[in-house]
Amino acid sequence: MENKPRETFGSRMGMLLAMSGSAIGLGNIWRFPYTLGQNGGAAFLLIYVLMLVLICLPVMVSEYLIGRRGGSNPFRSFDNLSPGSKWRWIGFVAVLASACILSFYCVVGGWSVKYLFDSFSFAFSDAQSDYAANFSSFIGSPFKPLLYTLIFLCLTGLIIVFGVRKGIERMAKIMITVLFVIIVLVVVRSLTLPGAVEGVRYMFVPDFSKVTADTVIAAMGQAFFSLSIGCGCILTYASYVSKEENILASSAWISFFDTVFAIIAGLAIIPAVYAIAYMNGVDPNVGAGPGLVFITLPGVFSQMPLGGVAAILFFLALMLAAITSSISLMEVVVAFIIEELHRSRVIAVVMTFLICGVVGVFCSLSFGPLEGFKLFGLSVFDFFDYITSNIMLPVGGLLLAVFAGWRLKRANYLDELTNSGKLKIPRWLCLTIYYLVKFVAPIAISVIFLNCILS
């Protein structure tokens, strides 16, 4: 097959928004509120921004740095820049790992179109209901699931299917922009509730007493997972953009959108629980875990006045930021597939879609009818969750901040940074995010991989 042209982005700002929204996800929407929830609010979300500016920015400038110098998919980007070596391989982790995610993201994904039909319905306008009874049915049914995966699947594909420009960049600039406003509506709606101010309170006047190492593990764990760290997505994205943009600029404003938007998440969810915990004089359950978004939420806008226009507005900006990620995850395998088995870019779709589809239906069906089929005594959902959360990100990240710190040479990394020399970078600045990729970041994540797996 005769090789094309590889696609770029034809704007920085397109490119700007498909990073971004490789980023703000379900680690934004879905995990990062009930996570937060969980340590203590404030003060977590202090030592989250800081993890995220000292250890996780450097080591995302550094696969932003490989994938652009790079110039390819994962596999070939390190290849090439270490033509012959074994740290090709890293790459090729970082492939699996994207399948591998895609195929129980793409189960979440799908439960939030489900219930962004139901909302169309007014389906969750019922306070007496049992919201963790009705999500337990449906995660249990052996076809309803299914159909809703497959679904949300298949709109991952079709937009990744008409390429870099026409696909992602295209969709990235309608979808980022429509999530933003959707989710300020929802933010306004929950902080004008009685009761909303403690929420508030809650997520940003610290209390340092309840910091834990803990805390501060699971800081930097929840930094890693929001900016995508290790899978390919940046470092495939990256290789799309032109040789002028900046690299440090570009990634500052993509952990910034990143941050800004989980905050902004947080205020869409935090208060409205408080609000409805104040209403019924109960204590406010915001570290209900996973089932935050899925049970909990649906019984606050239950009680909400204007709760089922809410309703509808939360569940659109799930969606959409479920796919706005499940692209990225997806054009990390269409990219290899396309690059090392010489495939059309539609018949790499297709092979994904298939591949993923199959592995996803595993995962879907194992909260119902495979519910007692175990891998390693763990669920084949949670299986792959816990396989990628805990070994194949740090893992990647790990051997990733290695290759950079200590594989590519300073000055090339240096040059790489200042797009030689042609912009004006303080050489210090240049020196600090490759010393703290060379020697905090390793440690740093290796203290999160032993704490994922001795956990």
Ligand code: TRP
Contents of the next structure:
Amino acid sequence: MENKPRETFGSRMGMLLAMSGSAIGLGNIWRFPYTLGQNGGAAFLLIYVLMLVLICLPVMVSEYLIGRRGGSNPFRSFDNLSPGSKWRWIGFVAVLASACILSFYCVVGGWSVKYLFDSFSFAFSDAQSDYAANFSSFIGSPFKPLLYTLIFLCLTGLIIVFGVRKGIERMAKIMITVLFVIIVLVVVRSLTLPGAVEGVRYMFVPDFSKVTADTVIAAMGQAFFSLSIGCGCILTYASYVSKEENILASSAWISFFDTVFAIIAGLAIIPAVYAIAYMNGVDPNVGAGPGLVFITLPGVFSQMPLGGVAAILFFLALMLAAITSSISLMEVVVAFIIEELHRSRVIAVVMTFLICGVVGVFCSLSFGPLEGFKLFGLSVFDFFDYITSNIMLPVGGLLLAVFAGWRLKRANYLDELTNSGKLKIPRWLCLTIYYLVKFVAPIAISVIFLNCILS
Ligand code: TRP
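The structure above corresponds to the form predicted on its own; please provide the structure of the form predicted together with the ligand.
Once more the chain from above appears, this time first in line as the rest of the complex follows.
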């Protein structure tokens, strides 16, 4: 091809932080705590970890492997590994899925920008404010949320324009480090509130009476979403990784960081919600749904000492986490446009911005002026959230596993895992991963998925 040589990540640390940055995002800070809250706390956490190890880690290893061996965007990588086959269209659908996720992700990213701005003016210091009403009037207004959605998308595009090393890798290094430091500060604040220990107990002492089939589905969906697997993000980043890296170790680290971060984010939020509820003598509502972070937490911040500072730190963390993820989603689409439509990086970013911006505007409007407009009974935002998280990602993960397990030869799979024998990984471990990918992951995903569709 006439393309310039592809960029690569500059260092192992940079690569790990960029990939962890993709994984760590709104999924951890915004979605994980309330999903945990809705599904019975610690019991959900246990099932989540089980899903992670048995299904998601093998899928991630395969997506990583396909990206590195294929060496290109999802469409081209499949084509390189299985020339002329229909598999590349799976790659194409992965690119579409990324664009769909980015389109609703940037709406919530926009909310985080707005709440960060508000926290600077100490908007969350009045315990009497009706934060639920404030939130719904903000997301329902016809103009403001669109502006923030586009600001967020613009910030994402500004990073991507600088390319893999100077844009993605450099920003991930800075942002993830800052993110980690500030979230730890918020955790300290949360845990030192009187009554916080009840929230910790809720997170770590399992109550199995709350576990149903839905819990398992919720845990799988959450794990796919949180690890950024199933739609070509890991694949695209992996195509920038050198052949020297250890795929298995990298995937394990990324999953580990992501899970630890989700737990830390939970510890920043849930004990604080418990403590303030306890102080007011009401039931803590940690299953408050998507409003947990934008409604419950501002109320919590307004009632705790140093709450104003905690609010600034928290919403900064939320925005940074969202950006390191949205850049990975945008990069999937941008890499596809650069390599398949032969445009420059700048043009590719502008095209992606326009496409996702338009869809994003519709997603955002579905909380206000377009509230009554339904696709298959769902608002535009919920529709994109539903078809991506519950359908495209699990099916994408299933197909990735089937491709890696059945289409790539076993020898090639093992060869790639061990970097042609240069890495001394025990053979039983490689074979375990291979068989998890070949049998366990596809069967488990299909069973859970069918259960979800049929119920
Ligand atoms: N994992 C990110 C989060 O937790 C979101 C994300 C980025 C994502 N890339 C993805 C989700 C690819 C699914 C697929 O917020």
